[in-house]
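Listed next as structure tokens is one chain, alone, in the form predicted alone.
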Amino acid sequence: MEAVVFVFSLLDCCALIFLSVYFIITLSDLECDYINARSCCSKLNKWVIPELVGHTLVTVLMLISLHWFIFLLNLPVAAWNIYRYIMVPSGNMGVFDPTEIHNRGQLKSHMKEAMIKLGFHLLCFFMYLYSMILALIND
């Protein structure tokens, strides 16, 4: 059963790594003016909820399977994703808003957040891979 938990977490982590890379590429395209702000934000906002659900699902799964260290490691990132989604001002298009993305260095902060998430998900990927191999050996 433990191996199944880590296989699912590994697959979910691969999807989250893909999303992080997609966010970085799309934001860098906006930064270089290859796409406009409206299309960039609509592309990114479409993937905010799947990212939120995917990361929260792994966090809850680690809580249910009693992997406390991994749960506590994932909890701040899951809480940040939920907070970021809940605190979207009413009238904005979503987490990424085309009218505000160039204001106050928001583009740079979104890019930095995507890079940090990519590093976090890469760390989690190798941690889940190690845990999955350990669980398969112990079974």
Second form
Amino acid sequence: MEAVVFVFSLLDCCALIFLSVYFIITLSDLECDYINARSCCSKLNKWVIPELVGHTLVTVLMLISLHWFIFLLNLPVAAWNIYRYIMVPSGNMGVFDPTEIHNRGQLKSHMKEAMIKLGFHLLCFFMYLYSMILALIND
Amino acid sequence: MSQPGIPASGGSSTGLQAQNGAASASGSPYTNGPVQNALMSSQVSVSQGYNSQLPGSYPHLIPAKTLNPVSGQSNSGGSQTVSPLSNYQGPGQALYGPPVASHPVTPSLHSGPSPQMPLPTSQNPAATPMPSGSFLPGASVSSPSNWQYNYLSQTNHCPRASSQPTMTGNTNLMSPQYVSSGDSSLQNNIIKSGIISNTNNGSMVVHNNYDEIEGGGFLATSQPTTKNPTMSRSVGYSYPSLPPGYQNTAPPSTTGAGLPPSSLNYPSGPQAFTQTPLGANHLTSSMSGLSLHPEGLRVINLLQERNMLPSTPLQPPVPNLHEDIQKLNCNPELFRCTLTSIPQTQALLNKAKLPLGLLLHPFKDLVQLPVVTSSTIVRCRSCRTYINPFVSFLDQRRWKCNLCYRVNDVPEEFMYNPLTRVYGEPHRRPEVQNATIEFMAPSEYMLRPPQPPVYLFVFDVSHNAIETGYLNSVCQSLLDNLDLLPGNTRTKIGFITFDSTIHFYSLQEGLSQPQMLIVSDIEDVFIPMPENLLVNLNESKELVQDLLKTLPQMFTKTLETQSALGPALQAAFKLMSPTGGRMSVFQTQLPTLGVGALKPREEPNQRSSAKEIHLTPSTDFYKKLALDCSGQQVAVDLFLLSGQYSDLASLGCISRYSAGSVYYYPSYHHQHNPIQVQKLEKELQRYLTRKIGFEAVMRIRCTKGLSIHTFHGNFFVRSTDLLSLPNVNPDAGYAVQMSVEESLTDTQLVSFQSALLYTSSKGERRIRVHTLCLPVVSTLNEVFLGADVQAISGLLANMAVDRSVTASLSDARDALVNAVIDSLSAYRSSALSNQQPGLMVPFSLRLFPLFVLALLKQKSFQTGTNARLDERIFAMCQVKNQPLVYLMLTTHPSLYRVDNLSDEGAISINDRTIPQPPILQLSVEKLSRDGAFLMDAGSVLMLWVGRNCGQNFLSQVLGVENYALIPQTMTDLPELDTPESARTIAFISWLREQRPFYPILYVIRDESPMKANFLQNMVEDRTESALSYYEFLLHIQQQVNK
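Counterpart to the form predicted alone, namely the form predicted together with the partner chain:
Expanding to the full complex; the earlier chain stays at the top.
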């Protein structure tokens, strides 16, 4: 059972890593003027909810399977994701707003955020991998 | 189109003729030189070159020209194409005196044995005997006659010139044949026509060239008025190592003049600008510029010196640049930086606590604008900067970009200077002589053929709208201005009206009357017929007029109260998306049906609390639609005429992101509110007739190391520095904030360039380029010295609007106050050596607390119950969209006492004497009951008449018997036959002429409802919810001295 949990987490984590990389690539495309703000934001906004769901799912799974340490590690990131989504002003077109993204260094902070998440997910990836192997051996 | 006319008198010869003269005299020797042939081949490409034709959209050009009695002469220095900006003095008019004496000299001069084209050395002997030693034919006057017509001067609009009989000859010459004119008859023709003005102009050209070589020094001493703007900047551009072929352009003759050779041959390169040794006269003239500095270095204790407001309009600070560069710099009205001395590092900028940013007014109506047509536009290969006056020429063939420092090649055709008609002078091309210039863009700058001007009007015709009666005024205005709409034969126009359904109007040619088509399916909007909804204005003018006449009556019986604005906008967008253009939407209530329906959010009893107000849009529908519009080059201008809350915060998005503008007329009613009616009519008049640019983009570039991080204004930022502007209008201003990314230690100058690419209403693709150059400084003191307090206040206002939307109004107010406190304490702690008591401020920032206090009391940021939400949001829109000048006037109006106007200190323009009363502080203590005071708040003028105002003023200016007879609403001064009336009217109309729109004058007496508005602008006084100026200063002092 334990192994199944971690296999799932591992797969989910892979997906999240890919998503982070995708965010970084798209944002840096925007930075370099390869795409315009509108298409960049509509691309990214599509993936905000999948990211949120994917990450919340792992977090909840860890809570259910009583892995307290991993749950607590994931909690702040999951909370941030949800907070960010809820706090989008009513007039904005999503977390990434094409009219705002070039203002007040938003692009940079989005980029920084995506980088941090990538690092975090990589860390999680190895943790899940280790836990999974451990669980498989224990079985 | 344009034909250079040659006057018989020679009095008003155009720039071309001026050179005709010279060339014609020299005509024959040059016809067959081998060099010439080489040049001629290049000439073909240049030939459309300096096509100066200024289209009708610059109508002021003509008067500006005719005013000048010697307009012809003044052109000869620079052909009209490259006419200097208005602030330049007409070039070289005074030259006319002396050279006449040289009349006989010039022909011989030119017929001298000068076989090769740009080899004027031969002229030296001829020149030496000239009466005035200053006329040194140093540079090559010579150019083959057939070059002259490469640029057609806009002077051709000058009626005098065109009526000249010789014109025909010239018209012929305009045809391509002259390109290959070895034809002697043609040249004879030229000689004849040009002969009158020939000598003067010939010597004049010489003069200019000489001067360019010398940096204008010599000339300025001998006859200061003759200084030609075009020559001003050549200093630093003489090439120390010219290829042998070019050397004759400069040195030999100049040494002949007995000038110290040291003043020649400045080292080229970027430092060329900053060097000072320019000769005595230059020192003196630059001293006059420097004379500000002792004043500027003054430290002021604001608590002691209260009356800091200058009595004349505040002038922007002059960047501490060498005079020659400053002269070329962009007009501060167009392009302005908050810090005229750029701090070297971000750390220094952070220390100064002042915002760094630019304020732009790129599409301002200009009296004179050099327009250049050339087949290649010279730009930096790596950063795409347009060549500008602040680049440095490493040698004849290479120039170094002043933004990215890349070394670029000078293209072959840029070597030829159409102004002086000399080959090998790329640094004297108009592109390098004007900080503001417009290029005619070749086809590489078009993604599609230039669009036709398309105007679509969308009218709200619900019951509420009919009640206000706005349709009458708008349709009448449209009828009156139909012929004045900017456009050409391709202009298209269309109309849509809507209530709960959407009505289209088919204006097909041949119909006896407009046909109305109703679409009631607002869930899924479609266009009822593919064409004839947007029709060619010329072909269907009668139908359009018909429609405009009947439209106001068509809905008088309507009972429909709903408004389906969202679907109507969608329909209009669909109709316009194939072409792009301008959509003017008139709305009178909150949209209630279909997509984009809004709910009232304003709670009147909560107005006072700054926290709970809705400044953010409630839906993203309008933003999305605006971005769609922006993508299809459609701009939406919103006219909101509403008595009730209409959620401008949401509606305004449609204009904001599609680069439109917002107009707001609270409580508009055709009977109950005649003042608003008049305002609408005046503003519509301006709106319909002003210049317009379609499918525009603007890019702002700055020197490597600086980067733009925030943009303010109505547009969509498509990519990092590209602003998408479906429409651009001359009344829109923009602002950007910058940061210093990399240290600027190895550079002394930084430049900023804004390039606006647009399609004119005549279907031409044009690029308007402004370049601003500023010095870099390394100490805090210098940063403060160069602070531009108006620009800083303007940028802070923009930032505060953003802050109030993203955070809250009270946050924004705190941020404004903190901006003052932080910068003044930074000044106190680091720049002041001895700590004195009081509130010490640098001279440059002496008005900073006052302007910030004025901002806090401005409608956008004020607290208190008297501001309706929509009015507040409209004020915020205005902050973002207005050019700085008008923003400052609305924030801190000018107050004048007008009951005792006198001619003392008056200026005279066109034989009119305009009195110049001093500007008073905005405090009630400056008012008195026995006077009359005029307040100029940008878009409105308010004339407050005191109760005990002198009988003289009442009867002589207002034309009433006594105070009680002043009408309740009076918006015009009667034209009385008295000197007092004449003075007052002259003054008011002078104020009005300074701005493109028409501010309405309100005469206010004590009981008028407008009196509150008047007194509200008294920013130095205490109000129930805001501090007085003195209290504010005390508060700041307390914080600063903490």
